[in-house]
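Consider the single chain below, provided in structure tokens and representing the form predicted on its own.
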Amino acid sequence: MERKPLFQFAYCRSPDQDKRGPAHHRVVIVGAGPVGLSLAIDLAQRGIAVVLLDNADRIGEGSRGICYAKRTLEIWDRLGIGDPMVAKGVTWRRGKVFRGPDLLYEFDLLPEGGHKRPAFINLQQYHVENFLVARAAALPGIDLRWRNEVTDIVPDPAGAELAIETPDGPYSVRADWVIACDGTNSTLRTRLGIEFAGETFEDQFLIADIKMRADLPTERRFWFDPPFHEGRSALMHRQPEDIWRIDLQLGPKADAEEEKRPEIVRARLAAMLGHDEFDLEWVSVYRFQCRRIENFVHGRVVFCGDSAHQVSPFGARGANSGVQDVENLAWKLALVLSQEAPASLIATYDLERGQAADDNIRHSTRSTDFIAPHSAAEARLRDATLALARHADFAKRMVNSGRLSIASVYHTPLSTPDADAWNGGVPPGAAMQDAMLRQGGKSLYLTDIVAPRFTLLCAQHVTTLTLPLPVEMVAISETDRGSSVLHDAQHQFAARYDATPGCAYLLRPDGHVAARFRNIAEPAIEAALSRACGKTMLHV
């Protein structure tokens, strides 16, 4: 059963197809999913023209990814589509974990205030992609080509040549940089002979989207050994438009084709819901995979998202990680193309996002092992943990129904180590924390004012400081309410950043901390900026 395409796009012949030899472009992106579209928009907003190739002409074949984290929403804010994503999506922050029919515990993913975006939204991937396509169409510099299938790639030290098949026949292009965002079954990865390393799990899972009206709270619900699906697990999420996502563990020996039959699916879901007043929208059966390629950068070919790494869906670490990949890559590639940074800066994309991939794979593997134990001993340990969790807080922390996606901390030579003592705050390599501020009687958020440039957050107004050209200063104070200073009216910036008067944070264009200083000094800022741009860093 497949949902019919919601959005379809026309193939258009490109002028490149009428040239005798390969046309030349600085950047070609392969794959117009959430990752490739986000990267194209990011680069276009930085003034870099891109060609974006996709082998399809439609969006909407199944909802696929649905959970998008706060960090991803903040990135999409900067790309100009955060508001429609949140307005269309279902906002949530609470979850419940059950064993059998009984509630073990519940959690709140964002208990404190002062954040512009929620912990998560649920939104079908076809809506996400449609918002991204509309944004891409509104920007100059994005040449989005539907039904342009890349069939081969020939890399060289200066770039790569791509062979492309279209309804009008083949043609080729050359690119200084090729970015592979073409997913799990990446043609570019296959043509370059790059292999995945990792684990494919034996258990199979049924994933179903149903349409029904239900007066249930908007929250994540996870069951271990529920009465309607004994010995297995189940997960339930609300989506927009009265669509509900349900995951059911089937076991390793399940017949996938049999399990996808509508009458079998309906019977399982009716047992779970206690009624059959719903319509099936989309059904699939899959096995989890937690794996990655060894290197994300191969000369002038760079891999992002599922083409580089794959995780199980528990924890919402797939699409979120892919969007954060391109957030890391875009500013670095822009600096390299403008000759403001050496080409070696791209190697830090592999380093930093490799760390993130390893972290996501580690969490995802642990989640899957807990949900579907490999052995009787692992199952006994899991069951003992669940039994204790009903009464003991320490055991609740051991229950793993999917550690949910958060921004990674980079251990990287681009960061300048602390030279001073800090009692908390945001350390170098970590992503910025949002805070509500005031300016001229209006409220605004820190995440609205920092990216996509280098920003120096100063815990006071400094008039004598001369900053390097790429850096913009933002002054924040609890006491000063002048027009050139943001007022920390609720003490959120001071508390979250351990911000005493005179201190400063240098933020990278992706919002990660490059350096922090207890006392502002121009030479230290210049040195940290040079390091963050890859000019004076240690070898990667």
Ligand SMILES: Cc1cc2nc3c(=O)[nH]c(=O)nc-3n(C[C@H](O)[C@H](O)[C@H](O)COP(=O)(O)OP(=O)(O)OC[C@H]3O[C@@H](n4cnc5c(N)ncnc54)[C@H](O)[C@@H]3O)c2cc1C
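Predicted model, so just to flag it, every value in this text is computed and none were measured. Numbering follows the first chain given and starts at 1. Rigid core: the largest C-alpha set superposing within 1.5 Å between the two forms. Compared with the form predicted in complex with the named molecule:
For residue 469, a C-alpha deviation of 2 angstroms or more is recorded between the two forms after rigid-core alignment.
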Contents of the next structure:
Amino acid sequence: MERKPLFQFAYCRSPDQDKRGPAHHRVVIVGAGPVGLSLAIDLAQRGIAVVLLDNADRIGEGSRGICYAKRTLEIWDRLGIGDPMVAKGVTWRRGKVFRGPDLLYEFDLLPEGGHKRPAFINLQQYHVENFLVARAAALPGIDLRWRNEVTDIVPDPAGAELAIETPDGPYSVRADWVIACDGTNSTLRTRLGIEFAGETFEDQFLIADIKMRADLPTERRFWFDPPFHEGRSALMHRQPEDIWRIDLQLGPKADAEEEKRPEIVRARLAAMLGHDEFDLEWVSVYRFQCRRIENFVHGRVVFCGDSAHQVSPFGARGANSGVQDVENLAWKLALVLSQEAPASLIATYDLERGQAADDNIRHSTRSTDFIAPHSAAEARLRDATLALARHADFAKRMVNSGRLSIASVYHTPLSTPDADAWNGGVPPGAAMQDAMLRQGGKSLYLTDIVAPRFTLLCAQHVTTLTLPLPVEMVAISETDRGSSVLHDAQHQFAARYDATPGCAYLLRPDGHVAARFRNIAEPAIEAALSRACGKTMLHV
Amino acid sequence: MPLDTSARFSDPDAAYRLIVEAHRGLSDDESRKLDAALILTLANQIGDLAILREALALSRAAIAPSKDAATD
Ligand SMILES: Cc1cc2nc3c(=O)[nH]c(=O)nc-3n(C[C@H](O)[C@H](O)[C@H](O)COP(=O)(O)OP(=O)(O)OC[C@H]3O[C@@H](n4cnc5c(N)ncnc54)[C@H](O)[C@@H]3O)c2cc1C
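Next, report the structure of the form predicted in complex with the named molecule; the form predicted on its own has already been given.
Below: every chain and molecule of the assembly, starting with the one above.
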């Protein structure tokens, strides 16, 4: 079932196409999906001009991703588009898991307050992309070229040359850095002969977006072996504009073409919903895959998002991890381009996001195998888990209908290991936690205060430090010290960071903790900063 | 000491996965044999008849065909 594109953009001839030789750019991004667009915005905000090439000129023929995680929303806040995303999306944090006709358990992904962003929003991927396109268009320094299809790449030690096909014919450009955000079927990956290895799951899944009015709570609903779809699984999510996503397991032998016929889809959905008052918006049948390339960095060509790794959708780890890739790469590339950090810093992108990809693949593989067991033995184990889950908490914890995307924690040479004793808090390598603070009689969130630069969160007061790189100072105190110090009135910062007066957290520009100190000392902070920029690098 | 049914693994998914992977590549018959061997090994590790009895009762209840048969 094809649907009409919702957003149409125009091809526009670039002056580069009239040049005799290839024009030169510092950074060229290939692919204007959620990942390439987020990267272009991040780099442009850091003052780096980019060319962004995409082979299409429209979005919205069908939706793919729908669930966007808290960390992604915090990153999009930094990119200036968190508000429209959250305003348009539906917010959720609760889920229900059913077995047969019965509710097995409920979960709450964010039971505590003091966070600006919810655990998740659901939003059609085409809306996400459209907000990103609008933001990219509003920023100076982003040259977005629709209907520019990259057909070849010739890399060399200083960069690469790209061959591009357009409605006006071919041309080429040279770039110091090429960032491949061209999705699972990446042309750049293929042209460079890089293997995309992993697993294809046997089971097929019907994904349908339907329009219907329903008075159901906004929550994730998952069924194992429901009465309306016996022996298989079902998943249901609300999206904005009365659109619902339904995901039905079809088994390994289903005939995908047959299953996509509207009358067949409608019959399956009517059995599920108990009525047929809905319209089909979009229908597709998928066989999910978990794959990655071994190295995300190939000289001056860097892979981000689906071109580098692919996961099954259980856990919503696809676009969410791609946006985290971008947040990890952008500041590093900016420091390397301004020669404030060695080019080897880029290798830590591969290391850190490689860990994240492994984590995401591990989780989504476990979930997919739980939902669609490989053998009779695995099915028995799974069914026993579900049966025991009604009686025993340990089994409930093993029921796996998808482990939803959270921020990755990096085990990285950029982190300075703890030298002091900490009772919890946010360890080096982990992403910052939000907290609600007060200043001048107003409430505000820590994630809003921390800019995408190196930041020192100081408990109590700011000390004057002379550091080799600019570092933002943010002072937070449990007692009200007037408007220059943020007031941790609800003790959320103290609790979430195990913060005691005089301690400090050094945050990297992507909001991950680089180091933490019980007592601020300039030499230690300077060393941690230099380490976080890859200047005093141990081998990666 | 009564049977502890709370989640005792810090990463329950990893424990589950270990069992799944132990079955990979086995025939169904071999899988059943593996399960039996595993049960005996773990029962011995527990080393307590009262707990084993409780674990067996819980498992019997869990696999009972209808909801009424279960000891909910
Ligand atoms: C059914 C389904 C449900 C999903 N649900 C979720 C979810 O809930 N949450 C989530 O986070 N993720 C989800 N995902 C995954 C998500 O859709 C992807 O991870 C995401 O789209 C990846 O973004 P990307 O920018 O890397 O690649 P893409 O979105 O694939 O974008 C690649 C871009 O590159 C362009 N391009 C390709 N080749 C060339 C070329 N040669 N030259 C120029 N341009 C090129 C394409 O036109 C495209 O615009 C889901 C996926 C599926 C299939």
